[in-house]
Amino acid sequence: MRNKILQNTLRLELRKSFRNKAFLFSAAVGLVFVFMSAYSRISLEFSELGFRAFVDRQIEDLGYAKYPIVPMSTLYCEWIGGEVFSVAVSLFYTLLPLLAILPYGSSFSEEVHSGYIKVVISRCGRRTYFLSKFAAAFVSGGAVIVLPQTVSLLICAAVFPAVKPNVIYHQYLALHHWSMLGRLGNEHPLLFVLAFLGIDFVFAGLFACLAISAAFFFRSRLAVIAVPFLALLGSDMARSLLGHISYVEISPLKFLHAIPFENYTKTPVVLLWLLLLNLLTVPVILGKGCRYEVL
């Protein structure tokens, strides 16, 4: 009977993240910065400046490509999570956290404002509904992010060979062995397109769930919002402080990107942030969530 309960309560909870204004909206801006920057990276590849122009004019004086430079434009650094040129990826990355909070993560508060959690919580008790909870929440979450950049890797995989990264082109994909996951995006680079996907989709989902955990603390609607995204905006701010001392990415919002920004990507600090995330959202949302007090 209880895990009947807690699967309708779970079922209604996904539906709702999923079905909702907010998630379409954040879906919507991703997407509209997946085209912007498919936008900028496909009219440069035909222009006078980009990749097939130069191929064109080496088979005109030449009567053949001089060089193998087919690994220059390849599909792993011109999708979002791989190209560092365009303004749409600064603004994606950085919104990130917003647009996976928009969903669902006010749902909590929302709910508490409106009196709708005494209803709930009555008919199937505190920590089915905290569960729930938080599963749409990191779900919504994580789906709102990868599915814009699973987009963006169509979209470019029409138009840019899939070619495995070479070492010669290596400005062209600045992926280094002392990278996360480094040797496997040089040796295996669609595995480590789809790793990536996995770690985003992991830390959007955490990131909803912090406006789930900053609704025990504050009142306000717009602070559950905020001030997760502020924080990581903080972190963001830090890295540009520290950044050139151990030239190793410490803003999620950064390492993020699949393709180092600047700083290499460590997979110590990678986990410990999940570490973090996991320790604000677990223990707050299912720990206080079971002691709730509805009023």
Second form
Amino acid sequence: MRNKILQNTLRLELRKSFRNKAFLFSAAVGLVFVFMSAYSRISLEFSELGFRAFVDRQIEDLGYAKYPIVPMSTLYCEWIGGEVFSVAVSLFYTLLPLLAILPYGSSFSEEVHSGYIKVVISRCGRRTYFLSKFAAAFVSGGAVIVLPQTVSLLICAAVFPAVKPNVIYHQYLALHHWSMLGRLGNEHPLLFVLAFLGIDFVFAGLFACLAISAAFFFRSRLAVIAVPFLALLGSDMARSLLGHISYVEISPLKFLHAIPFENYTKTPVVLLWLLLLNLLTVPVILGKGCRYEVL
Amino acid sequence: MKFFKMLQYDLRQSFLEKPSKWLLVVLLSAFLFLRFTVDVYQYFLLELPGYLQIDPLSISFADVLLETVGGDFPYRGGDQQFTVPAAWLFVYMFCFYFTLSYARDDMARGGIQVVTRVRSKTMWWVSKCVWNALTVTCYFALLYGVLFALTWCTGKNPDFTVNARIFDAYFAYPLPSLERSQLAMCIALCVLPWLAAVAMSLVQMTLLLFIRPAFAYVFTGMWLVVGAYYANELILPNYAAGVRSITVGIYGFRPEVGVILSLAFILPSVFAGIVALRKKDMLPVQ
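Provide the structure of the form predicted together with its partner chain, given the form predicted on its own shown above.
Next comes the full complex, and the chain you just saw is listed first.
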């Protein structure tokens, strides 16, 4: 019986988290960034500076393509998680927490204000409600980020060759072996991309859950959206503080990009962030949620 | 008389209800100063006497302002990487968060009672606009005040003389050798960013009459990001980035255009709010 209630509540929450205007808005904004990025990279590919024109010039000059630098423009350095030049990438990764939070992050706060929570909790219980809320926010937050990234991967796969990176031309895919999953990225780039889609999904999901946690401490509906975003933007501001000690990326807005922007991504830093986000979400939502007094 | 009582009420509600938020501005300013110190130390690591001892570089208040809240250069094309200036964006987004929800919340709480008693929606709205401008003013006064105090207390020059070496290190661009008056630098680095923030904050508050707060906040954020990316005289956030001022000499953003553009956003926002509020039924908001 309890399992049935949990299943129904989870299904309801998931449906609500995906079928709302905010989800469509976030996905649309993400897709706009993806199209901007793809347009900029594809137009460069076919411009006078691009790889195609370079090969054409070589064929014209020498009669054949002597050294076609294929790794210059590949799928793995042109999709939104691989390229570092277009403004769309910067926008996508800076606004990533906001895009993840918007679909369902503020739902708990809204249900508290509307009084809907009283109706639901009295029927399904606190634990079921908060478990379903956590799962729905996590899945919708992750999906709204990974969906545009997948579209970017597919668009780029239609234009750029999925050539394995060559270490001789590492300047076109600045993924060094001392960066997180660097070896995987050089040996099995598709697996590397899929791994990063998974990492981004988990982090984006936790960002959305962070907004639900914030709702336990802030009454304002806007605060639950703005505070996690500002906190993550603040961590981005602090990223240069450790620069003189070691060039390690500490900002999640930067290390979620598969290819490091400036500093190297290190596994312990990512794991620490994962631990911190889990500590800020799971005990708060499930712990405080189970003691939450609706009246 | 009614107007001033209303304004007094707004200010009391906003300033005294949660005074801790002003402490956050102080902490933010202190953090920005620390970040500036660490960054400068990293750039001149080899020639400095000790850990975080940056005083021999002859740093001024203008350097602190340029590198903390002065923004960054726009996208310059080619293969140049564009990164959104996080500190600059944070400073403004934090400010706009302060002024975002009060007017709407008040409309849903006691606002309708006030409007009924004073029998003027216009007075209520103008009071909110003045409150908004005063909140932004206090925010920037506190921000600049703490940065100035830290500059002065740590023995740096409390003036607006820009250090070319630090500018070059920070922005990777040589500082043009120009005659810069102290007043012109003060206007470029302190007055214009404040005025642009007042204008953007008022636009955001007016948007709240039409769209949800979260979307208004996202709109303002996007406006700032577009300004960070495009160097265009008609995009207001360009004037909020002191480094792009004509006084600094790299980009030609003139203060007088900034003032006119800010006013061109402030006045229509106030009037649009008055007109929209007259037609708006305040009951559904409750």
